[in-house]
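Given as structure tokens, the chain that follows is alone and in the form predicted alone.
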Amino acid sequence: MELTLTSDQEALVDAFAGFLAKESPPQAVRAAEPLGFDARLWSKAVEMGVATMALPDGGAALLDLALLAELVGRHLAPIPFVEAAVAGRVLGEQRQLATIALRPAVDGVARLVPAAAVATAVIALDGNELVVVEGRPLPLAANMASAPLADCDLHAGERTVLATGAEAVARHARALDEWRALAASVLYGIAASALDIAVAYAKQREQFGKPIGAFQSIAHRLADDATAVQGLQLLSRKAAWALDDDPTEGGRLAAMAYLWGGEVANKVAGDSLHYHGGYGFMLEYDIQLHFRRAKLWSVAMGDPRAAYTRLGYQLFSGAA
């Protein structure tokens, strides 16, 4: 396993980081609420090639996409990068804006599909069929994180069957593994940015004549948070790498990275918010943007406790 960035990857990260620093500051994130989507920003990102690089002929490895997903999380960019990237890899071609349902449909309806409120195509597992349904964006399902979630009736619109039976299940499962790995990278970015905010505030805010970061109760928690964030970066990158280079372990690592990412992002964002005292809950402070999004990303696939149970069976089902 080689996770040291190549010169091409470093150039990719530098270019996208500069782009998001300019185009997705906190005021732009706020302006995109409550829909959670900035059409202008997405159009510019597409022009940069971030949508086509996810396609099979785009030349990008999943680790390359994970590096961009980290930056999407750091800047809370209101674009459906992860969903569009995963959907593009399933379809093998670029659609105007495609997304994927994270849970199988029930009675022909896919619930709380990420980005479905802005997407023109939704991929979903409906019974034993993997389908793509094209049509207009769907009505927004209001949520705490201002994400473009929506329910999708898979029998409304133009429906195309992509695969059936075991192949459909396998392709959907692979797409979910890729979503987990990229979502873990987004969660890392959210956590890393929240940690930066916490450190800056702990240096600035004074109590009893000294910065609050000088008190052990805060300094030690910041150190623990920094360690957890660094570990999450390593695990999420390893998961993305493994899905391309070590398929036998890729799915398990993606599940681990996503679940750990949810825990880390929630803890770090929560710690940072509480270091701000009552100010942290106010809309004028940026940390609440990270706190709300960490909550949503970590439960987007359902109850993490159930996911931990499934992971445990995967890891230890062969043990005595």
Given for the second form:
Amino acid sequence: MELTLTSDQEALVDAFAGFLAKESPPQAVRAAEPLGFDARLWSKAVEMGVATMALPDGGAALLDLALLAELVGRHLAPIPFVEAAVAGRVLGEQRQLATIALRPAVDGVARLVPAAAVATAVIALDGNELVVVEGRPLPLAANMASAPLADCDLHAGERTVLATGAEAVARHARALDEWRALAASVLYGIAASALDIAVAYAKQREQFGKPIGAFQSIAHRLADDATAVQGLQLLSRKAAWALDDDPTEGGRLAAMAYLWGGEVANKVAGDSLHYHGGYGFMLEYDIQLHFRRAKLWSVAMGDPRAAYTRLGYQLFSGAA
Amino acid sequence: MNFASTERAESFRAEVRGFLAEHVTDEVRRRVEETGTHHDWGLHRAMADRHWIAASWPEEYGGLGWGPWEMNVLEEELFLAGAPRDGMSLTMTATNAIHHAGSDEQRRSVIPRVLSGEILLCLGWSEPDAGSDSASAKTRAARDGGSWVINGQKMFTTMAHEATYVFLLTRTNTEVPKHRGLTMFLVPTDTPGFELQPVHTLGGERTNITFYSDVRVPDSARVGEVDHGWDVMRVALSYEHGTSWGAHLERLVQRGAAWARATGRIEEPSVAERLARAATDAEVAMLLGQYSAWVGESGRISDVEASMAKLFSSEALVRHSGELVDVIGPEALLKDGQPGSVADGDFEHAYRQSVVRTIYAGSSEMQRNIISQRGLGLPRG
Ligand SMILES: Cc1cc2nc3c(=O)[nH]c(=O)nc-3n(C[C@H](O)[C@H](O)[C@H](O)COP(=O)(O)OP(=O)(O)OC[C@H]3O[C@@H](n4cnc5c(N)ncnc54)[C@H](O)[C@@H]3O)c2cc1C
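Other form of same protein, the form predicted in complex with the partner chain, not the form predicted alone:
Shown next: the complete complex, the earlier chain at its head.
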């Protein structure tokens, strides 16, 4: 076990963090609403190589991508980094902006596909076929999180079958494992930045003659949150690492990291908002941005509780 | 960055597992359960023979030079095996402080007997009116010529009935702020004036009240400087706080899963969901424990990380032992040996026992104070 980043990883993180700090400040995040996409930011990120490095021969480990996803979460960057990375790894190329449907299609339609309102290719599991459908970005399904969701009719564009039967299912499942691991990293980033905001506010805001962070009921909940955030960082990084290096554990850890990440991000964003008092409820304050996004990331695949149940079957009964 | 365990640690894990399978017999477990003394001399001495009770110490002091990482493996395996470990961990908390702050003579006379497994030490810190705020201790030590006379009472002096010494926190000065008037002693438990009374607890574990009536010890029994006992305590507390119960939770998950498969109840969504949640928290708890160990290994002080591991793992243990009892139903509460009892009564036992994990070795509130003040830099209340 070696928990320091390698010097390469550190350089990668520094470069991307610097880039997002400059290019994706809260004003830019707000300006990108309601679509949740900043085309200029994305093309700069692509120029930096963050899309191509995700490719199977792009030289990055999934853990490296996880580190970038953390920063996407931290800065609430309006770019489809996770979607493009996962889709790119399925297609083996980054010719265009591709994304992937998280839930199997019903009657040939994949509903509320992340980034489908900005992508030109959507990968989906349609019955026993893994398909990619190319076309123009689809109409935005306006949503609370200001994310570029769209419904995708899988027969309406140029449809290519990538795989069928067991292979289709397996490739889709692998892609979803990767998505879960990277989504957990995004959730970690959202939670970590929500915590930072809460702590800074609790030090500065005074009531009853002292900073509100001196009240134990606040300090203690933030201590619980800090603990959960630390645990999530470890679990999400371990999941990404394991998908490359410890395949028997990867799927299990990715599922855990994603589910737990959803709980942590929602709780920490909610606590942080709460400890802003009425100001947290004002659109002018940033914490509402975290609050809205955490919920979408955590519910994107459907009911987390049902997913915990499936995980339980998978881990402990041997049945799927 | 990688999460792979080292080959050395894993080969050590296999060795520990084999050793514990041999030494932590059902008979040992039964005796622990019956007496409430979470210590077994046979196991303890067999571990001492392997230099495992102070394995983190350098070889020249009788250890094996293991890092926190290997120590974490040892802890994990002790929990997974359900091994009694209180005697060892209390003793080593005191011994680490003595190693750090004791006199040469104390190091020479006490430590070798500890490391050989011959004797145990216990911790006399808490008092009726001084628990979390242990620095407000009132047990008085007064100088009388070349010796000290001690009077007072300590609560929860666990293992005092097996220990050769109490590592005792006393007040030597009432004229100064509370942290600056404390002094530590190593008091032999056969000293006249020392008495103890057993205390039985919800978890089944026996502890003691200890009484000190004109207990006279020579100045050579003092550990550290007069009135500077808190410096010594801080060293001891940093060892004490470093406990993670993640592996105990993992043991419950494994036993719960075995029960669910054997009874077919794994088919029920609420059972599967609960087990998955418990397994997830166990993973997080173990990672936090490993992280704290890793921070220690890289030479930094891991106080905040240790507090996080202790806080999360103990709270998760309480939460999930309750949840697991719920999914199993009233059968979970049957005592070991009762017809129909589940997993040797492990769940009813865990339900009772886990409560104390959030109280001793720094209660959850104390851990949250450390995390919020030292970790997050929030002001004191
Ligand atoms: C089984 C068992 C074994 C033990 N073994 C030992 C031993 O070997 N040696 C030894 O010295 N002690 C031992 N203890 C004592 C243990 O360390 C204390 O119980 C613990 O420190 C709490 O002290 P207390 O019981 O006096 O509770 P108190 O300190 O009175 O706390 C009561 C409650 O108030 C909370 N609280 C206290 N202060 C604050 C604060 N500042 N902010 C917020 N909340 C606060 C606590 O978290 C707790 O919930 C043992 C206890 C038990 C139950």
